[in-house]
Amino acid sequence: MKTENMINVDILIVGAGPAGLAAAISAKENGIDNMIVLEREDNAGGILRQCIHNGFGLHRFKEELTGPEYAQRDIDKAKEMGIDVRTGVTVLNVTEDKVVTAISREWGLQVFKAKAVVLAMGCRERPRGALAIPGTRCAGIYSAGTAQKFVNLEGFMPGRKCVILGSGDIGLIMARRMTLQGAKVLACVELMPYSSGQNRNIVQCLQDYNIPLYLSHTVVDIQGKERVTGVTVAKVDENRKPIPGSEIQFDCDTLLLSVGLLPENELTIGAGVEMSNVTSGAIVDDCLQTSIPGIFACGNVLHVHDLVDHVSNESFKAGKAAADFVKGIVHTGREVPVKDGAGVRGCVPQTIKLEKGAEHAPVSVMFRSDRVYQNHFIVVKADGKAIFAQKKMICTPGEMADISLKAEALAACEDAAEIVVSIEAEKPAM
């Protein structure tokens, strides 16, 4: 492609929810005037539009605030920093040389160059067609997302009569707010023996409002021709196969899907991104760089977090760390793996770059766990000897672990093979 076409920037972001526009503003905060941020939606904030119930930025802001509010105060604080946010514009292709190809009303075909890219495209919702539920194709079958985008933002009912398929965050919030607006929420059926979102959730969105939740149950028939008339639904053994016998028929015209995300990663494949089975984003290291030098992933496009607070604080560090990059301030050391241990599924990072002697910046682990543990600890071992552990009360699938390993934690780890992360019944000896 001919360079002089090209408009240069230092970074460029893909996304502007919140991951997106945190990471703008650290980078802002970092020294990096020219950057600009794309976005394809019409409205810049992400999912957070159409969150309307409270409880986010209690962590960040320490007070309660609605999704929309959230987002705002970025927004804001985005604009007020002069930084060039430009809806509207579908990024089409991310390189490995970092040029990305990006379309528009306003501007057309569009070709930049840039010194970094932030990757922060967020997730998405998984389909009826990833679920292999037999029944017709009838109308009244919608993602929670969906279903949440057509209530909040649109003024649109769904459906009066709803069977909630899932417990996820998204699809707990929607049993509370489909009753809020005068429908009747017969059940929210899970497959797994527990809930996969999180327990203030349970008990505000299920528990307050009197719906049942079945767990170790699953959807194993839909029926209607032109709309939903009934689905039924059926106890699970332990192989997540339905028990014969244990049918229960739900009449409603409306089933919402709460069945996980999926992080949003065709351009992050696209760049030749090395990607991780277990997440579905990329394999970054401890600045949330990728395998591509100058390319770096946060938010929910890099794993699926339960709290924004969570994805800004990291869209933060992105921020900084790809201002660093552009400024010839390269994150230098010996590369040691980050593995999971038992109990442990998806720890990010995935490689901690450890300098010998260097003094080490405390580095958070995030990652979750693979079934519920009462009173276990969290363990981290450096070729087998235990650098860290600490008391978890509870963990939960749903729910996101995060420990920050210090210094003296680190320093331990410099001529290590691997780090693994485990959960584990006893405290290991120190």
Given for the second form:
Amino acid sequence: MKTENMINVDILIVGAGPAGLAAAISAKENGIDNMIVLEREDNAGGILRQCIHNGFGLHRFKEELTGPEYAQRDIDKAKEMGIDVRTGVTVLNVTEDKVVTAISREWGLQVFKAKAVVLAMGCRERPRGALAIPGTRCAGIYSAGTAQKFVNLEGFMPGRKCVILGSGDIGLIMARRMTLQGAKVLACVELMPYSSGQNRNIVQCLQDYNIPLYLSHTVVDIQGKERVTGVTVAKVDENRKPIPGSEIQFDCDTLLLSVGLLPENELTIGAGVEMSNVTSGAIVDDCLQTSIPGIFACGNVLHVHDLVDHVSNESFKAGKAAADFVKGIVHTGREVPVKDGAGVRGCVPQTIKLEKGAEHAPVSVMFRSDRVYQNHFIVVKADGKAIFAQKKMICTPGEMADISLKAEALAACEDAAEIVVSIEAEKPAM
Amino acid sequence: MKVKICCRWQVFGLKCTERVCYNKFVCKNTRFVRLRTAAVLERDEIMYDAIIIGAGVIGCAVAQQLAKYSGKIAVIDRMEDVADGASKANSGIVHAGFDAHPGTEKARLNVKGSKMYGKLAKELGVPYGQPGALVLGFSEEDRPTIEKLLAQAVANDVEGCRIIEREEILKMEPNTNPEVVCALYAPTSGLVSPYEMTCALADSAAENGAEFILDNPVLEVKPTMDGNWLVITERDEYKTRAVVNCAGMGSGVIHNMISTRKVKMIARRGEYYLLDHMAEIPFTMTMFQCPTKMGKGVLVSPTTHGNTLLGPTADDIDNGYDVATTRKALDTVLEKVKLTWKNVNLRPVITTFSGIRAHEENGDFIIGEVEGAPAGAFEAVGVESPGLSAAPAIGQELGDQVAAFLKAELKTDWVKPTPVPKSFRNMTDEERQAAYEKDPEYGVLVCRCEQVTEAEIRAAIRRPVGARSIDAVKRRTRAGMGRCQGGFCSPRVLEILCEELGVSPLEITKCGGASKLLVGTLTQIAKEARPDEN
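Could you switch over to the form predicted together with the partner chain, since the one displayed so far is the form predicted alone?
Zooming out: every chain and molecule, the one shown earlier first.
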């Protein structure tokens, strides 16, 4: 493309959802002025715009906000700080050299050259097709987020009688939302023996409305020629295979799917960033920097979070790190890999840069457990030697675990070849 | 002559407008005496030269050819869009022609059709490629079959086929199961996007005057006293000099209505997995398995858009329109695919689907004038695989035959097909900027997975045979065909459809008929649920 029209910026942020906005605010606070945030939707705020229920911001603002309220605080702050947030701009490509190509109705094709890029594209829902659920492919099958958009942003109901497959948070929230709006929610069906949603949502969205939750069940058939007329649900065995004879038939016109979120990493992969098979996000160090120096990732594009508060928190760090990178403050420590041990999946960051004196402590490590554990210990070992242990009443895959490694713990791994996080029944000797 | 009018005419008298009368829900169960009225008489005077039943790839190919001649033609289909049957759900392979037995119509038309593809696809602007194909043999027992296929290839005049051995196979396609022994290599095997092909053929026919009467199932076809034909549909009826039966799965029923020589159709369902194009393509060629006594095997093939297709199964079913998928068949696909692709990776699966092949008992295509019927009836019956490959040849031959019967002359003002513009996704940056400068809506991306712009979606709705539903937009633009399967773009596509068609979102369907996406406004549904509240 015409390079003479290339716009030079210090930091370019892809996405103006909660992650992108927080990264921008933090970068600005750390002295970066020449910065642009590109958002493909017509409004900033990301998925929060359609999350009109409350419960956001308890950690960050110490009060209960709705999604749009939470987003508005960041939008207002960004505006107040003079951050350039452009909406209706789709980023098409990010290169290793941080040349970013975007297109919009306003500019046409526009190329940017950035000193640092923060990737904050968020995630998307896993569709019916990805699960290969047998049956017809008629109208009335929606991912929960699409249904949420129709109801909360467009003012239309996608169905009258529905079954929800998957007990992810969006599915649970939509069970309540559809019920309040006059639809009948017949059941929420979960493949696993536990819900992947937060406990408070199971209580407030299902139990309060007498919506049955079928654990260890799945949808084995979808009927209907033009519109869904029914779904068949069956119990599954320990290998998650349907048990013949356990089928339950539901007559409904809608099937909502809340069967997992996937980080949306097309641009990340296109840039040549090293990816994790476990999180489906980039591999990052404790500054949220990817394998390409100057490209950072944060929020749901890095790994799917449960709470927006955590997204913002992580993105503040990414924004500061990007600002430091632009200012030439380089973290030079030795890189030590952080690995998933027993019971642990998807540690982020995947590496920690250990510096003398460990200035950037505390380092937080986030991950999910591979199943439900009660009264277990989260243990961190450096080359087999325990440097951290924390007792948890409950560890469930539905709630991301978060530990904070203080300077003292980090100092203990200074010579270590690897750090392993695991979930163990016994407290190790420290 | 008796003409069918809505039975309710007598019940409702003048209150019954024509529109209500032809409402299919009212008329469907009619068994009353049919009366003739002035209004209907007037409309009846419209006489078509040819009516093509079925808007699949065959019907549209015939229409495109016939529209080169003078005369009034129409294409009628039961679905709300063209390509809405077998033409939208198949392997998308343009077979080289080694599979059909020499001497059959299948063999002749396959080879002839596949040779026409390159030029035709270019004219229409339809994705087409010729990556070649391998038929894999996994033991020495398979070798005679592979040799037989080669002999057929030679007999059918298929160019360039040869038998290759393990080492060469693995060099060509390193992901092949190393237990492979030998293979037939067919360099002329091609790929086409079958629904885009059909849509483009339909557009070309429509641009040259063919009418498309969709969402209107044909109920009856019969000869009239004056030597013409009457085609009775759910909403209307049409008089025509010639009728062309290209009704795919329904072609047997229509054939048997008009011919004394009966045919028997068997609905054979094939189920598929489709993998995302973000995943690494495992094979660059179409990988067939050598047919054995255990069955025909399944294929692994790239598509014209870089996805990977796994399948199909072959199960005979009772209901020829039942395109549901089943766990059993999908598991069968997976199991059989492992023979070709040992470490099959299902992580990038984005959807599964099934299509129905219209198999005629005797196994060959039945193309031409209908035997055992009065003059003016033509047909393409039993067009299963390699029907897509043969479509250009069938369209040309059958179209010319009908034109000869009608004694129609080639039009002097025939308009060449307008090629479908290159999609935004396949454009270079310079082309994207140029497209934007012509139409700023190229700057707005609606489908992020497949990079489809608002300009392309609007264009799909404005095409001669334009999209009217979410699926119709999808087939023409790929919006919704990616990883999120329309999760993000379908609300916006729905809005654009409303803007373009001037209808309420409550009217928009996924695929016509009762497949509406939304059931009501929030207020409506809340009131239904709690009628006593304000």
